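Heads up, the chain below is alone and in the form predicted alone; it's given as structure tokens.
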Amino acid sequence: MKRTRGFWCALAFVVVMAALPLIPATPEFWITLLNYIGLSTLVVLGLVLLTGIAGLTSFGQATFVGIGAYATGYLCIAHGFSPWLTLPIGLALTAALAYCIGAITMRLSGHYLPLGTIAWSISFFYLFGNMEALGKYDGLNGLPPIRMLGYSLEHGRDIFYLIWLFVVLAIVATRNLLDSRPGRAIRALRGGVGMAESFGVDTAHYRIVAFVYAALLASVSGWLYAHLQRSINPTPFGLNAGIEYLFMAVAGGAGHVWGAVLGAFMVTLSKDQLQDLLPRLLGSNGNFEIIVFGVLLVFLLQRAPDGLWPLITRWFGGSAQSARALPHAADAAALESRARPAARQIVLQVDRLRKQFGGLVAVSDVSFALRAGEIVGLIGPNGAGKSTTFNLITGVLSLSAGAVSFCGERIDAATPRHIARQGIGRTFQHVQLLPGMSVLENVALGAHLRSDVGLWRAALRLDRKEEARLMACAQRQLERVGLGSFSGELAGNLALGQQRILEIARALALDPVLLLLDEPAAGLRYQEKLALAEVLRQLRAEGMSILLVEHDMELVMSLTDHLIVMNFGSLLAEGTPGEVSANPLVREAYLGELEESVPDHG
């Protein structure tokens, strides 16, 4: 098997790290620094997932380091527990607290989210310092060392391998998680929440999942720290430490797993050198390194906003944003398919749909039906209410009055997630893809509801069979729309026309009964429109029901079986393309546009 350059670099790193403690000439101070780098890496890995990938900024991760440290410290000293027994107890306590905090904090957005994390970080710092059982600000002393296979890990060289074993396991688990069903959902949290909800992703749930996962990694770091130091106090678990962890993530590359390692190395080593150098240069003692770090952060954000890891990979001829080659078994079992309605059965029924924004009536008493196996066009001049009607059907907007039924079931009060679960797939007026993910992964996100793999099965790589089925499904949808050869390409590298067809493939991965297309031809060149039309004809031949909102009249008239025409929020006309094009009211509404652009269907 061909090994990549990244694999050999990672292997070389592991070999060097494993050899250092075995060399007698290696200074003890180096081992101590590497231990602290490993502890920081665990915390920063959580921030890579939470902040860099999910886009949820947290200044409070040092709090969870403290929870892990104080949990083991208290149980070992007050109750004589073994350190190994305190680890699962501390993780359980961390998970419970993180879930409760996350359920509140992760609802915030914008600048309120980081402010919220600052608030509970300060609160826990003062809690640690004022609890009698935790030794107040003096902390806890005399923690026992960790014992492993009969050996006491009381010295830096002894515990070194345990710390870095946890780091390696955390790196592998995080990479596994990102290359999985829950990982794709977490990656969609950054800039794709509305899109993800439309494919059944419970984004509120995955925000908390990412938060708890990051907290657990921080808790493991705290457990190791407590037994490395053999004493704990609140100082390392305050807001300053939380800011430092976030700085490590940003400096290394917050969106990259290996950026966590790089950031921890860079900041820890720089901090150590600056603490020694600056007092000698300035002639006085103080935390001057904080000022230098502030200046460096501003410079870094200007010159390398994505961190140093992408720069390093480019220097070595690689790309930090290259698409991962995700294997999929061509013979993987097909995912279960939903039942299809009988031919000509009413799939979508819109009854007296109405939407008011204050005194403005955007949609007024619109009614129509769509039957199985047909393409229905929803057209009208700009401002006619087409997009509003589309958003009412898909659950993005709530109705003021009326009803929407899908296969006989009311869905007008349903969320986009529930609507997707019922079997309605959609595209968007403005392309909504995850550009840093591969074409194949973008399509696999559309099949999110067709699997139930959770966080821990993904992190432990126990999901390979289900993942192969999802990827095989995604590949089949790409081949179905003519993009099979682009599966390994980054979605952001495709042309606009290909991206719009990719959105259709993603919607098809849901295995929908009804496909809703919102202006799929917008911005496309002539040849791209022809390719799109061919795809839609093929889908209709396969029995797909399609509601098409479109401005391109030539495309609409050549494709649709039935047309709904809106004007000023009301239903103006409906019928076959020929009947609609001959309707004088429609001609008047379009101010002659149809006469000029639509071929004669009479």
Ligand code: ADP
Contents of the next structure:
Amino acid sequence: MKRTRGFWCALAFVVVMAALPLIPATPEFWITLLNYIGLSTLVVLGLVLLTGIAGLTSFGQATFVGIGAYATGYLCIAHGFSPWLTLPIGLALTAALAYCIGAITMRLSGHYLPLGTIAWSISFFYLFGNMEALGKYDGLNGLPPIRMLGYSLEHGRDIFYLIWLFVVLAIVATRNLLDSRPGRAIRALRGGVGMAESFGVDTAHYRIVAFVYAALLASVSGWLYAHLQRSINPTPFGLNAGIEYLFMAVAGGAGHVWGAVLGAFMVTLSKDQLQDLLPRLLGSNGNFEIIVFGVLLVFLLQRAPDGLWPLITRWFGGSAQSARALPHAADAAALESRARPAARQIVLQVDRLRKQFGGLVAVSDVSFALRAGEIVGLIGPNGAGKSTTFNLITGVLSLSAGAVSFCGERIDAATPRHIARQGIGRTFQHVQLLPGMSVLENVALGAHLRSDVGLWRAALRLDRKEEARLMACAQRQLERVGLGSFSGELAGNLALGQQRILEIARALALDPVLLLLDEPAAGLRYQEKLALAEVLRQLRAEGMSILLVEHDMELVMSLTDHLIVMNFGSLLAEGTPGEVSANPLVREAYLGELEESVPDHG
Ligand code: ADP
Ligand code: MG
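The form predicted together with this ligand is what I want next, because the block you gave corresponds to the form predicted alone; please supply it.
Full complex below, order starting with the chain above.
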């Protein structure tokens, strides 16, 4: 296997770090700083996932450091527990608390979310400071050192290895997680919530998963801190510390795992230097470094909004988007597929469907049916209500009146998630992809419901078999639509037409019974349109039912079995392409547009 330059850099970093405490000449002070950098890295890694990747800003991570620290402090001092027993207890307590706090605050959006995290961060600071059992503002003193393999980790040089072992484990686990089924769901939280829900991703659940994961890393950091310091008080677990952690994440590069390490290094080292330098320059004492950090942060956000890690990787000639090796997809077993309705059986029944936006009736009492193995075209001028009809069928919008049944089951009150589970796959009129994710991963998101790998299996890398099956499925769908050779490309680098085709592959990955395509040919060149038509014909031959919104009349007329024409929200006409194109009402609505494009359909 060919090693990348990044691998050698990481290896050199590990070797230097491992050697430092063994060299007697290394100043004690360096070790202390490195220990604190390791502790911060753990917390910031959580923030990379939570804030950088999932887009959920938290100022309150120091609280969970405090919970880990106080849990072990209290249990060791008041009850004589061993630190190795308090670690799992502290983690369980953190998970329970984070779950409750997350269930409330992670629903908030926009500015309310960071404000929410500030609120509970302040509350916990006062709680720590006012509880008799936790020693109030004086805190707890005389914690025992951690004992390991017969050694007591009393000195900085001893606990150094334990701290950095946890950092390495956390880096590996986080990288594993990001490259997995739950990881893709978490990566979709930023900018892809509606799309992800349409493929069955429970985004509210994954917000909490990301939050609890970040809290657990912070809690481990607190446990280590308590036994390094041997005494704790509320100050390092307050809002200031929370802001500093967030600063580290943003400065390092909140979207990248290695950005956490870089951020923790930079901020800890420069804070140390500034605390020396500034009082000497200014001639008086005070926390002046906070002001410098504030100015630096503004500068950074303007010059390098993604933090410094992407800049550094670019200097080294690499890409910040580390392409991970794909699991061996070739010999992966195919995913199970769902049972399909018999040919000609009614798949979708829309009955007097109605949608009002205030005074505007966007869809007015529209009824139609779609049978298995049929391509039905839904056409009409702009604003006729076609996309709204799609959104009503897929549960994105709620109905004003009417009924929608899918394979005999009413779905008009169901959520997009439930509808996806039933077997309706869709594309969007305005392409909804995750541009920073590979083409293959975008498609794999469509197969989310066909696997059940969760957080821990992913973090521990016990998901490779299932992951290989998902990836093989995604690759097959890409080949089906003719994008097989683009799987490693970033989705954002594709041309718009290709992105639309990618959306079809993603919908196919769901193993749908019914496919809803909203203007799939928009932006395609002539040859690409022909290829698309061929793909859709092939799908129909395999028994797929397709509802197609499309403006290209030649494509619609040559491809569809049945046409539904909407105008101003109402059903204008329906029938075979031949019948519809002969209909004077339709001709009027289209102002003769049909004439040139209708082939002899009889
Ligand atoms: P089409 O897809 O056929 O071009 P749409 O279904 O997008 O048309 O829109 C139908 C009508 O409903 C348009 O007049 C549009 O402005 C209106 N409309 C669509 N979505 C909304 C919405 N969320 N709020 C208000 N009006 C909407
Ligand atoms: Mg539309």
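A quick note: this is a predicted structure, and the numbers were derived from the prediction, not measured. Numbering follows the first chain given and starts at 1. What we label the rigid core is the largest C-alpha set whose atoms superpose within 1.5 Å from one form to the other.
Remark: with the core as the superposition reference, the CA shift of Phe357 between these two forms reaches 2 Å or more.
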